[in-house]
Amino acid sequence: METLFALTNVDFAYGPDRPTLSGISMTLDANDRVALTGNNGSGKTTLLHALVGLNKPQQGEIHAFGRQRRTEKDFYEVRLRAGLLFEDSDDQLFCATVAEDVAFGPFNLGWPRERVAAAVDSTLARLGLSHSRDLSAAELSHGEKRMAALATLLAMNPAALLLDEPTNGMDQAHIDVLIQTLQDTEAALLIASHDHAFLKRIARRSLRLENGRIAS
């Protein structure tokens, strides 16, 4: 099975007195579905950000999609193939309308306009957001924002989805749609969440972070 991500002895600190990740070694394979658990401050978000180059480790190696990744240029390709769902949806939605937000990634991939339009329509319909296509993010409920942020990733047909607390603020109806969507996707999944009932329905294995280390 193809390994999409492989981390070897990765250390990351926000400052000399703030070590966050220590000796992290892990893999994410194609079709993997992994729960990433741990207390607040254990390093879950930091790890997700490191996988796409938003945090550069002080030590260790990150391989993604068959190559070691070191520079910003290296990680640009990674971000086109692995979608990161931020914990705060407002960090992901910045265009005038939901449809424009969802179209942004496919246009960056160089898709023709007709293909982008089809991807926007199908992704919004898949997530029950067709009625919101011409609304701004400010006009959405919190749950709708989470789904719209996810739509910006799914429209690009990513090989991997890295999800940071995807169910935060969602009502059960939105969670049910999210679960069905993730069960149907062919993308590899790494999901940081405190929602253990949700993770139980999605994940096939789990990693737990404790004080920046993967617990045995």
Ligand SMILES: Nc1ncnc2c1ncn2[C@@H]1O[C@H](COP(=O)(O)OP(=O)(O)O)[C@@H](O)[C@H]1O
The other form holds:
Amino acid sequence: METLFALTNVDFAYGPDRPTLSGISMTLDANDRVALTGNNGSGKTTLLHALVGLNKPQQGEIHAFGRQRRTEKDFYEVRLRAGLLFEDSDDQLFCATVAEDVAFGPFNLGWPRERVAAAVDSTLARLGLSHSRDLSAAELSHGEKRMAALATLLAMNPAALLLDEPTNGMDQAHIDVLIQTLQDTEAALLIASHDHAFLKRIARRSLRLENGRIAS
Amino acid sequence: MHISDGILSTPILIGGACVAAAGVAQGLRKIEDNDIPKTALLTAAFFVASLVHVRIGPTSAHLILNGMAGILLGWAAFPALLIGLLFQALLFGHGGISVLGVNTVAIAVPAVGAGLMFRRMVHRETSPRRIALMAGLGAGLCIAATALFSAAVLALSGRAWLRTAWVLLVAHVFVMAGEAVLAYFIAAYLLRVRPALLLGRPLAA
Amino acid sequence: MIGQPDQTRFRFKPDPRALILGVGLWTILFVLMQTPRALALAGGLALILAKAVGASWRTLIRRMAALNALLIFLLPLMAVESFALSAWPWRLAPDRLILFAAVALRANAILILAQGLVGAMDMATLGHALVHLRCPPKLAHLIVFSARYLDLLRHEWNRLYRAARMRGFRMSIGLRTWRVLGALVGGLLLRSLDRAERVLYAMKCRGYQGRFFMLHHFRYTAADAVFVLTLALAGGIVIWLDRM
Ligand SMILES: Nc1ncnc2c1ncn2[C@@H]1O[C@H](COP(=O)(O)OP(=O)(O)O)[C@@H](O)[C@H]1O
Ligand SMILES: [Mg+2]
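The form predicted in complex with this ligand is what I need now, so please give it after the form predicted on its own.
So here's everything in the complex, that chain up top.
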């Protein structure tokens, strides 16, 4: 099986004091479905950000999609192939309308306009968001925002999805659509969440972070 | 502090629009691609803060904060303040669209000037108290320049507006004091929480 | 919410670019007019336009009330001949009064035009239309971008302000008020910068390399051409009336 991400002994600290991640080694394979659990502040978000190069580790190595990745330039390609769902959807929906948010990634992939438009339509339809296509994110409910943020990732056909607390603020109807979508996708999944019922229906194995270390 | 539509003479409106366009163009050139989100969010933040009404002396006024905008944004203050004025005009009917250029010049030119001056002086300064004082002083001077410019364009638009120009000047003595004190405390707060914002480079130098 | 159109069901929906062009054209004409009678007619036309494209009476009246309160304050300042005690009772100079009428009518007319513009479109549409009208894309995107986060930051401000009030903060004229206000505004600025950093991360995660894209494209119709022509014609007539 192809390994998408492989971390060895990764250390990361935001400041000079206490490290936030220490000695992290883990892998994410194609078709893997991994739950990432741990208390608030245990470093889940920090780890997900490190995988796509938003935090650069001070120690250790990150291999992603077949190469070691160190610099901002290295990670450019990683980011196009691994979609990160942010904890706060408002960070991710920065365009004027939902449709433009979904189109942003595909345009940057260099797809022609017709292909982008088709991807936008089909992704929104798949997630039941067609009616909010021309709305501003400010007009969406929490759950809809979450789904719209997911749509911005799915439209790029990522090989891996890194989801940070995907069910936060979602009602059950949206969670059901989310579960269905994730079960159907072929992307590898790494899901940071506290929602054990949700994780149980998606994940095949789990990693637990405790104080920046992998506990299991 | 905005002059309304309908008052200023046409040459002044045209001149203001041209200077504003040049300043905005320069500001846009200086904003790097990765700084677009910061510029946009600061634009929105300064606009939201400018909706706050405070009591200054005998009256109530809304905040302008152009000095602080200049210090944080540098040249990017030009487009940021233009957009703030555009929102004011469209969403609240304050100021106006025909005077957008003149009003932008009135608040953005002093802002950029204060910003550049502040960054130059802050290099040689270590005491937070004195840096905050410099920010306050800069903001106060900024309002003074804004008021002088606005009064001047009013006076130049016809003898009929001479008295109004004087009233505007006097009223801004209070605004100047308020904005200076506020900028002092904003700077003091930022120096405590995130000093690099004031000690490093502005967004668009 | 800040910056949402007043109503979504328009009686007439011109292409946003046509509307911006029309409003821009009329604003320039109104600036050039001098006589109260032409300006009064212009104000009437502006009102018809604003109503036709979706401005609500409520907002129009509210905005005009604020403007005219200011104008009433300016009236004695500019039009009284002399404030000397010997000149009591103070009298308004007739020529100044005519000038004031022109100013007041012009200010109201341009205000109504602007309200028509926002009554018909939100800030995002405005930004998009501006890109198509050859406004620098960076500026247009800054407009759309900051409009997107206005409400969010207003809520952040309200949260900060409420928290301060809970701890006994009151607006007054003392130094303490300014200290707290400084911390509040500083807090708002920091939050906006933190948000901007996360937004940039999100943009990079989707391959941002300095370019923005637009999915929507507006389409001019024959009706829009007629619309702009009508506005130009009406503008011409009013200018002619002004110069007569
Ligand atoms: N941008 C940041 N700067 C400094 N410290 C941070 C930052 N983000 C997170 N932290 C700290 O890192 C630790 C881990 O945070 P995080 O990764 O968000 O945990 P989790 O997602 O598991 O709740 C926390 O102690 C948090 O305070
Ligand atoms: Mg987290």
